[in-house]
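As a starting point, one isolated chain is supplied in structure tokens, in the form predicted alone.
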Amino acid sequence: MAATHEYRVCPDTGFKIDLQADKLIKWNAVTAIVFLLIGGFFGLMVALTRWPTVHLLPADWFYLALTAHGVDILLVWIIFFEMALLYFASSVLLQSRLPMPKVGWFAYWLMLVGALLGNVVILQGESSVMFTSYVPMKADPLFYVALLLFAVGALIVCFLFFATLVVAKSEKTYEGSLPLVTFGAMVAAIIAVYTIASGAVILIPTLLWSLGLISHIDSLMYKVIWWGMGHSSQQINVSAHVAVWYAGAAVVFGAKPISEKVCRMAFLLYILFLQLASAHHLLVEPGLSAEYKIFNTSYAFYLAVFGSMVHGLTVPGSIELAQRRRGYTKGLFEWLRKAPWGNPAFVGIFLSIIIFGFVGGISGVVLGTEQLNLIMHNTIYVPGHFHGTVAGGTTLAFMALCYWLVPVLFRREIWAPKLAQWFPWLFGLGITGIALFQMGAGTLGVSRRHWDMTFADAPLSYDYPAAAHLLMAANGVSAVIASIAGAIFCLQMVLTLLIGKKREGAVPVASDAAEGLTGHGHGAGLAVPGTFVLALVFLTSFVLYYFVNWKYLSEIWLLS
């Protein structure tokens, strides 16, 4: 006998929402925010230790905090939230029933047990192997068990997402092709399957090695396969937060993409080429041939970059089109001046686009260039790039969406809405500072993993340039700002759920938001000169920064 599905109608969008999907979205999103708070605390401890004047933690606690920060932020917070997005993009946007909801709950508890077990094992102090967990460093066997449990749970949700797409198509709950936001989520789920498979391929034998059942794990083989998970997990994030960009543009402006076909092509480039960026962690390793490195960092890599540049043009372009249709047609940027700058959902997503493009994107291309990678590999430049992409791009976009999604799902007004207006600016400022200052210090050679940049206990003294010390101090200040903003966000979400005023009417959204989220077609009809000017500014910045790095390389890499 088929299971009975209960629904509610969203008063904001008119969507018919399966109540089981509704609950799973809420539980996954709330759990994600809790781990964001935990991971952010560990991140602050890491930053204050890397600040030479403060130097907060001893070595053992520093590596413990660094491991917990990487696991909780790069994996747990983001993937829990992405699971909520998968349910939203499938069951809600397609107005479909959720097949096998008990499987969804099983996956949630599997992920939660894995996340909690991982944190407990890390805090016990025997698994401070950092996010990369490179062999021959060995963690407690339960550390690898925790990661595998979490990964299997996420994999189950991905397959449940695909099953929901099949049900929606067979039951004809939507017409035509998949909505663009759902299509972006599908791309993220496809990459997730590849990513989790890569993790299983290397973590299962590593677990057996930690148990003493396997005598040896080749370190180079480990790195090659592990980065198929470690970096590709960030490609899940890119696909997901780009989908959130399109969703935010639809919710706030009722915007449609300039061309759906072009946007879908850009998403497909992610599937085909984005994982190749994983090799930028291996460009100094001897195991990969020179021919592969050249192919990877030249011809193939640029196709993934092209996909992101397309999205960087079409998302603000769709916003400009929507604004110009509302009458904001004066000059190049009236559409931008008249945007709702008091709306944290819009501001957060707009800053996410800027930070991801100008900071994370440009630095990613630099790191993905074989010759330039030589002067930045294993320096703190790499975490600087990560903060520009994962924190400034993905995390800020997800947090911004919560300012619309939480009132819609929980039917409560955001607690202290005036405070919410400050959040994206503070967080964006803090994260941009972390990224830029770490990248600057990395360019000067500051180590990525060493707990004490002064090397006070080393038998042979070494000191970085004074500018590096100043940059790491500025990184510490930026981390404090970002942590304050993150605490504001978590506090607002918790208090909204506990004491937020219950909503009687609809949450204000663009009148055609539902059509923007689920409809088809494109926003053609007006030119987008302002967006093209912004694109030219980006290209100019990219060319100048790229040239500066080649100039720097030529000065330190002298050939006779």
Contents of the next structure:
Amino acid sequence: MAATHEYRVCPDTGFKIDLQADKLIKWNAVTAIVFLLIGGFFGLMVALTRWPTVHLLPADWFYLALTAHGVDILLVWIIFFEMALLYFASSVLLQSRLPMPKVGWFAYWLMLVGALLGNVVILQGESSVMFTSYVPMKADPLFYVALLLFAVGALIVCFLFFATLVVAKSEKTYEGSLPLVTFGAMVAAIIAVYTIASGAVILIPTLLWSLGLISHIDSLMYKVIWWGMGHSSQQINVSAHVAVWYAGAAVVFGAKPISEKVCRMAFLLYILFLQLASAHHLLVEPGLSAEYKIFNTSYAFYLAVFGSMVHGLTVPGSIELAQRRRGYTKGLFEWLRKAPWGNPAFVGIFLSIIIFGFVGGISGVVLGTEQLNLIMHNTIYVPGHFHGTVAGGTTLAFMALCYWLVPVLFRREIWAPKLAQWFPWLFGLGITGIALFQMGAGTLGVSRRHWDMTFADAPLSYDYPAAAHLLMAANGVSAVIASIAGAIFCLQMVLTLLIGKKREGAVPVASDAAEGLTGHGHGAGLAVPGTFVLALVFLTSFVLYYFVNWKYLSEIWLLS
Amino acid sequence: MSELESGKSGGADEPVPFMQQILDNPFILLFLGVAAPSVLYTVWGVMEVISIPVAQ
Ligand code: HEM
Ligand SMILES: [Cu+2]
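The form predicted alone done, now the form predicted together with its partner chain:
The next block holds the full complex; its first chain is the one shown before.
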């Protein structure tokens, strides 16, 4: 389908942008933001219900809201935004035409219909099975249909991404290796293929079962295959937000990776090992061997964690290098002090790296250790951990990028830029609070996905320590802060599109942004002492926290 | 930035290293990224579930 392709030249970056890709990026990103708003609203409802003295929703609405929160925010918001990223990283960064744009639109509509259908079915109240939809809980058949439509749409976009790589290569729109940001997006697309295949393998039989065509689905079999999707999709997010980190360093600082070789090898570790960690969701299942659990969650997974630590080192490292080249060379940290702390794109990405590493990353390794998992499994420690990864890490990185991407793509100034400066701090604070307070309450044994921690009308009750109630209240307060920040973000993005000032001047983009995004960095060495110190601080916290948990395990698990 | 460009200094005739050839090929990577978890996680896991004896 060699339709004629029209282009526009981006005045900020000099990129030549295929108009169809341009439009698909805009529509996917804006749709994503709308669902972020819906999903965030449900998150607030859930958090206010889990705040013991507020206890907002009745039980059936609580589980409905929890299902909607998981589906809208974890699947719909994140994946729609990732589709925008895939188009950006392929067609725009490779300066290539987008092959088969009609297929891209078809995929968009499939995903949108799936997302809307999913919301309608969940709101009807017969599908409060949470986004994991564990059998034998049965949802309305249309619930599974909705998820499948959405997933097929996303799979099509992945193939379109690979097709664009092929077209760009054969039409020689770029030279040598793929730019690192595109490479990172490709890793996300690769993981997505396995993810969506796993989803189809389990959701199609589950659909048939909900229609009464299959009599039984084994619950352990369901969990094994479902988590091939459920966990791997988080690894799409990790790869995508790491690509966004590199993109952010490039557009704000004109930074290039300190070592292409090291960064790409770290991504290769993701491709090979990240998805195996799916087994950490099965650590307490009887019936699976210790060899299976430990191989997949420890030996293999630590290699992938190592990959993340490399990225956590090379992104700040590349920023430090770029800043030092601009003359900020005093002491260990002048490069950081003189960073643009008023720029929400930079601050958001910086906080995303910190929260992902210190909060989400460390707690993830602890949870993924078979023995330690016993202390926290199915407690609210688990949502605490993943709000550190997927909300503080992925979501904050994507939101931060929007403060750059939206003005560039739509040629408008961000509405109320002063407010924008507050956004990343407020959201970072709220999400960190959610993560830490949930982790704290989980350590005291509070369950996840539980309507009433006071057990008011339960035949068998249990008294949590007073501190647990306090922590859940603090979680509620943090949720309000994060929701205010989330609302600011959505409002700003929508108002920027509707009434933002048309822009004449350039956005705050490093003059060498395009070069940073698409060029290659080479062997500049490791002259980044500041980053090195930060890495040591991280490793120390990591080791301390890890061993504190072993100590804790030995105290509550008295075997002698 | 010129010193950074020097990475290309090897010249066009320098052979591309083996690892770089792999990393430059999206389809080898796609294969690895699907095959590794399919074998080590999915197939291994499914085999273990299947081999659980059925209660009499
Ligand atoms: C305003 C921001 C947010 C608030 C107030 C919030 C709050 C909550 C709360 C209170 C829970 C329930 C924990 C439980 O009872 O088990 C929860 C679960 C969850 N959240 Fe959030 N969250 C927010 C943002 C996010 C974001 C940005 C994501 C992902 C991108 C996310 C993903 C999830 C997921 C996947 C669950 C698990 C649902 C389940 O157990 O089925 N949340 N959230
Ligand atoms: Cu996981």
